[in-house]
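What follows is a single chain, given as structure tokens, in the form predicted on its own.
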Amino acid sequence: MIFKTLLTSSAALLLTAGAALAQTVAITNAKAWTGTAQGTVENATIIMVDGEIAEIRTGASSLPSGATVVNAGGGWVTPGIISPFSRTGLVEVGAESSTNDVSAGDSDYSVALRAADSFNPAASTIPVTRLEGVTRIVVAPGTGSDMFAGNGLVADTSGAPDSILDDNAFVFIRMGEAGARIAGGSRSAAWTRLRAALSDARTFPARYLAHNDGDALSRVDAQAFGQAARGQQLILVEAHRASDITRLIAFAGETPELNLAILGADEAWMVAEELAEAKIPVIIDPFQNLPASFEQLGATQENAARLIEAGVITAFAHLGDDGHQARLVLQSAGNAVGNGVSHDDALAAITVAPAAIFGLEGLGSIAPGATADLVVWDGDPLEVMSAPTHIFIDGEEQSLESRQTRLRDRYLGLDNGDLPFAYRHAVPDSE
């Protein structure tokens, strides 16, 4: 249903005589899953020009002069996969605090904290994530001493210094059990703090002229919360229990100007119809099926299928080790197919749906005018043994190497390689 309801359409970008002078790539003989009304196009040819998709057509017609040609060999081609929640690039070694910038428990600030200030595009986890076909990542800060974690970002996985697409993409807030604990010990305390924070942000700077603090937020945090409080920035709220989600639905009705999405939502299937009516999207891990806490007693692997069937915009994430394993979003989507989600809807949940939630225009689909984030696969993208053979970000082909692949290649064939044993030392001949 998501595949049907989140169809995108773009104005056709015609190839001109001058297109041959631009950077042009043609993927031929492809089984292209487009994420649009075209559905899956067999024997497709996809033309990319200067980082955009210029054309998708059927058959082996003539190609632009000078184009670089990639023959997909009849294999799948999909839009680049979008991981809609992670801490990739914020942490290198989880147990080593000097490499872990996920949260700031001792900071005086909350909403004003920006994940972009800590994001490292050269982190070893970036290419590892890219190798699974993930071309865009949504990165959120973690909560410290406040239920307001701060501002999250969207980046590509090229590893380039300028890989951040949006450094102010959303504000992340934890409600439910976690928010209650941080805010003072109860859900009532968390909701009171949220309402007071919205009031501070909406009246900024008037109530701050005489002093630095509002009812809930400091001057710096109130200013940072202003866009979200006026509906100009997404507010991503973590909530799991059905009653917490119901409260968020009611809150959305009271504050229709806000742009809300829910993360976690393990019991969302219980209120799926209400979520669909309120048009509140969710980001879930379809493999969350165990009651890891009291707010997840109703967790089920059928959560995804029931939400999508109800018409809720549903994106999939891997919410386990989200600093190092965001790439497992594809495995989460495959598990969803095993529990009642259609193949099309599962692919849409890791492309079309996250693009819609975070307002990523031109991403998540294959259509004329769309950004040329494409992945060529050696099998079904949702099969755990499949892997990309070619990955493009903004039309640029990406490396299929990572620290892990280099270590594999280094130590699998020591006897046949040119490199010496790094851990062996020559023993001097005895006299």
Contents of the next structure:
Amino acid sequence: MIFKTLLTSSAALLLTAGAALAQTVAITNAKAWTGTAQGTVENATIIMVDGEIAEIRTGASSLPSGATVVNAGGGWVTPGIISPFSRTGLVEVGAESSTNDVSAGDSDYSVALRAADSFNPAASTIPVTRLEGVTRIVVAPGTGSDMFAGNGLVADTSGAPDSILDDNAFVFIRMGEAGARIAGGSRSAAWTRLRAALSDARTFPARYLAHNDGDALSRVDAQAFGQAARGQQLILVEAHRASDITRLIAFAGETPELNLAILGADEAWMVAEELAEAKIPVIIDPFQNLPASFEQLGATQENAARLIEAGVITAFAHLGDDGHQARLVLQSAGNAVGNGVSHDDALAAITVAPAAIFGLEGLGSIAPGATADLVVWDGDPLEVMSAPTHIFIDGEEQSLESRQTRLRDRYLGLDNGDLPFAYRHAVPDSE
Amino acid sequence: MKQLNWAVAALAGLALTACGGNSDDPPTSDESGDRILIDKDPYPSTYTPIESNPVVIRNATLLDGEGGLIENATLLIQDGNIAAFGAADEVEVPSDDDKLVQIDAAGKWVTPGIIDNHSHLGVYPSPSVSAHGDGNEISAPVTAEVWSEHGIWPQDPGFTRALAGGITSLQILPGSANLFGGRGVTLKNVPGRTVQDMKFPGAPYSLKMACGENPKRVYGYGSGRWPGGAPYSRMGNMAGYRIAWAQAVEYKRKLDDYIENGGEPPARNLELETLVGVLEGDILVHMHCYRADEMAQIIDMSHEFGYHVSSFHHAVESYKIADLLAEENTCSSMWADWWGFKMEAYDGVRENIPMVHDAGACAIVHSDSDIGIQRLNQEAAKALSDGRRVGIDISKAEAWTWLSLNPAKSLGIDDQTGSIAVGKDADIVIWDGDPFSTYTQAEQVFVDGAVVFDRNDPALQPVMDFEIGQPGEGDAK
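Structure of the form predicted in complex with its partner chain (previous: the form predicted on its own):
Full complex below, order starting with the chain above.
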């Protein structure tokens, strides 16, 4: 795989923030999938110190004194899984608009909208996502009245108030059928608007001093688009049809300064060689195999295998219910294995590849100096019957409890007790 | 004449004509005398099994779908039915039949075909363009008169994807906008030129009803867009059901009176005919209902009017009242882990399915999705493993009842399919490994003994009209 490093400076800066409180932890007797040239290390010991991975070695002799020891029992240990696209933390209940900050159809702004302003680390979806092994989430705003959805973020799933790593990780834009409808009714309208917006952003503020308005963007949006328009921020573009992807490849050739990645890309396999050559990564949903629209006629579950075979950096997302089910990326990856992707490449598509696409240095692999996001599994992580037994974020062990597990526990025994079910709850310590 | 026991006036001639094509008995020779009777099966199934040779499958790990697992099993299919199965030495395989197809399934698993009792394939087909939205007759809150089969597009490519996931039968339901959404229909998952070519012979009709947020949102909050206005609330939902059931009781009384005493037959009422079919036990109720407290209300209402709810669908909160559902003998059709997309789905837990099973109630894995339907075995696997982690010890063989026998029961077709039992339809799947593994795929799918999908033979992978001449025609999907 080819790794393109994006946003290295800001990511590295932010990654040091959450690690202060951690201590020394040793995971022993692990089958460690490293995501590096080391491959999978049997009988591995992984030592985490202060939120970073200090060492990986075989055998469990002479552990650091005072280390907390977790025996993986020969089971799999992987880097924390990265969900490369979702709305986790932006929405509590999908159909309740008061709890749903995904999109802002009535806003005067577009590119300038930041999902980070809406993100709630205390959302019930965060632990639900985490306890399936997902430690980092890429969260994108949805489009409202403009094809420019705004700025997406990257966060961890600790639920901590400071869990956002990067407020402005990328700008999300929808092209294809959706973008065309929003932009005025055709793909040409969407493309014209994109070109005009880039021109506005590149000429900001000069154009706005003379005219007080841009060709496509307001002053605020043009300013917000500046970094992306100069190639200093990733632009994630949703597109599916092979012809749309071909246009994007050509566009990337004309504007080589831009950092582009494509979301969806159901027909990308038809232009896989060109994508690989243009070094444009993709984030796909491996489940998608239906001609759900006229831009997905060629959809096949072999999209993943064909793209990876061609050398395209490919990450997997679960795009079905992206507000609540980002956790299903593992099932997506497992199904990709059933459809021709190697186990290593499938794991990479939810660790190494998203880290590369979003410039998340130190994440997505197990290596000395990497962030200590680790998951200990009770089986093959890509099997639907497996689950994490221990989850570490920045070296700190995370709770395996969620609102869902609490509700489950309340009703596990349906025998009526002395009091109604409502009295089965945690009681705060009285001290 | 069991399908003909009540009467109409206005369309008598039509009814007589329709009956003539489907029954040897003259329609007026009912025991009740010279009454004008209607045809309960005016759009009859024209499904005929694809011709097949006898098949013997050997060395398989076999789940019989009734809780049994047999290692190194032999399964014999003859005339489209399960002829015999068991350990190798228990099954007598004809030695002189040169047409016998022999399959070595060493390392493979054989199960009953999966039955999805909640699908909108055909009524919300791919591509999901505006012209294809035929699944919700949202023009009124009570549309028990509409039938999903009249909206099914048999060319939906989704049927073929479901087949590749081991789906051999499925119920196509109208959507959940309405209090009474209309009739559902059960299909054999075999491509046909018409929906009649797919209809499961002899399967009862169902009635789709919906609780909770959808009806009150679509009508109450959508008022101005649609005729009417009620229901605005869950109170209005209940009132709407009860008004319709009360009308159905009254209509049934008139029909019974006519059969008993003759005289002027009641005017035909398509909406109430469906509800009367429920009251008579011919039509099975499948009700979209998420919340536990609402399911309890619906159960009381079913007692009030004298019918039975076959299955609650989506049933995200069944785990809270699994004991009540067991007592009521009402199934819960569930996802493994969908939750949170609306308020009534907020309390979803991953252990819902095993908790329902553990209480002795009927648990069913359903899809409501053209993607989910392709891997219901994985949904069962997720639920099974999550249940085991909290001490609910269920075997894989038992868990398979969620995928075939229980949905078959909910649809009233369990005497014909849903498990591997001698004499039942040979609707089975050969999996290339343990079907509770993410990596396992359906290798061959049999419906009535005929191979209708073969992963290793592109000639035995159906391609719908829509995909002919399009990008990806005949591609691996």
